[in-house]
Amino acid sequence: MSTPNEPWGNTVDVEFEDDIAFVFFNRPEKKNCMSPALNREMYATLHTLELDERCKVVVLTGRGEAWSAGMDLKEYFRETDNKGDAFKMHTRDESQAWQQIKLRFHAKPTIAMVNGWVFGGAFTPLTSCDLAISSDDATYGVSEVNWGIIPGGNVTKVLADTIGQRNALYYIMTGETFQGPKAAQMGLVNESVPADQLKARVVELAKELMKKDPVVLRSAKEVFKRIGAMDWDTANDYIYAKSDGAILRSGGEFRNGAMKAFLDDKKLKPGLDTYDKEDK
């Protein structure tokens, strides 16, 4: 249960386990559809977890039978029909703030643990997570064409960037669904595993990420997410600057220890192992 100092507890919930913060879409009765209230609570939750020492990795998942079934059609469309453009722009900005800014560039590593339905607008936070592990029986769909609109919330953009033109257009134009193994085959998620193995695999992956230098890990993912829009020379300069900055901010202890273990002590094979700073 959250305390008054914690921003979650209503449409978003958090459980801490072995330095992992499991962040839940918490509207199971609505298949975890995203609402304006959820957007605000999710932003505040992710912001708080960046500084929470109980959290080294964020896992985004859903209560009940859905990861998230996308945008709440009633709250986003029917109830905003008469609110005017300013209100609609405000709700759109709140959605983008946590999905495409706070989650995409979160200070901690992020993993989507996909446990059920994923529809429409849910593709944006899914692809904003650094990594994603799916249950085999998770069901994905870009169904907007079935009821007369086009995918919104940058869903088309993230699908084009993640699964490519042919796959993206097929599902955007047909509205057909697909399951976890197909999502993995197309690169939408990293892996698809049986439902009863989902959490164990996510925890295993989270613990592997925890072995890395957290400052370097954050810089590595930020570099990757930003260089796609850069030319080669700009990207090269940016990578060197981020590398120098990461070493400076981390103090270089992890790097120096790994170099010693590899070059002097002959105890580390960096292409195969992660340096263990506790193994002096």
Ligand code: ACO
Contents of the next structure:
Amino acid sequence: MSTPNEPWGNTVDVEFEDDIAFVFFNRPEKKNCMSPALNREMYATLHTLELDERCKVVVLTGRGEAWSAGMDLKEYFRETDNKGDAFKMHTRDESQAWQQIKLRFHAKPTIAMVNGWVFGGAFTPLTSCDLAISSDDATYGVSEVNWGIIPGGNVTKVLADTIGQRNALYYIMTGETFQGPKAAQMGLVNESVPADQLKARVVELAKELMKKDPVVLRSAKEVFKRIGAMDWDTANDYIYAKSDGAILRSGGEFRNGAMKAFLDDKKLKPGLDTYDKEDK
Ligand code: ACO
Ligand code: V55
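Can you give me the structure for the form predicted in complex with the named molecule, which would complement the form predicted alone we have just seen?
Starting with the chain above, the whole complex follows.
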């Protein structure tokens, strides 16, 4: 049941396992398409998980056959068409808030675990996740053109940034579907694996991320996501500032311990292994 401290439980669900929060799009009967209510619940859920100690990594996945079939054509488009501009813009903001701000810059590492259908607007949360592992049998489609709109919600932007002009325009203009292996080949996801290995591979990856200094991991991804819009000199200065900031905020214990293990104790090869902070 959902409680005031746990804002999920309706259109979004959360399961904790192995220090991972599995966050589910939870409208399986609607192929997990994103309604205004889901967008609000997803924001509240992700925001809450930033401070939840049971969550060291967020895995975003879907209940049932879909990851997410995109925006809800009925509740997000048709039913907001006649409610006035202010309402429409408010609804859009709620979608952008969780997909492009909260998820993209989430305090914890995020992995998309793509279990099924991914259409249209779902490409935005997909690419907002730091990493993505797909099931081979997941089906993707930039289907907007099939029903008469251009890809909005920054779908075109995220496709240009991930799969490049040739692939992006092909799928934007044809609306054809493709499967997990093609998604991996284009760089839309990191890997595609057989459905029965999907969760195990995601858990393995999450555990690798958990070995790192979380403050450093957060700064590293934030820097990557922000520098695209910067010129060379600004990026360099920003990266130094974030680098110093991360050491200050983390206390530098991990970094200094690792240097000692490598330079003094000769028991770590940081090129080959992650420093184990328990192994002093
Ligand atoms: N918006 C609203 N309702 C949806 C959506 C959606 N994006 N996707 C699925 N549903 C609903 C269906 O209307 C249906 O509702 P009902 O049971 O009340 O009739 C229910 O989910 C189940 O869907 P079916 O179509 O019956 O399931 P099926 O397995 O035959 O097909 C598929 C699945 C291929 C995902 C199909 O539902 C579909 O094409 N969905 C739309 C995908 C899409 O183009 N999304 C929009 C992208 S553009 C954007 O996001 C801006
Ligand atoms: C999409 C379109 C939108 C939106 C969110 O194409 C996603 C996907 C046209 O508005 O607000």
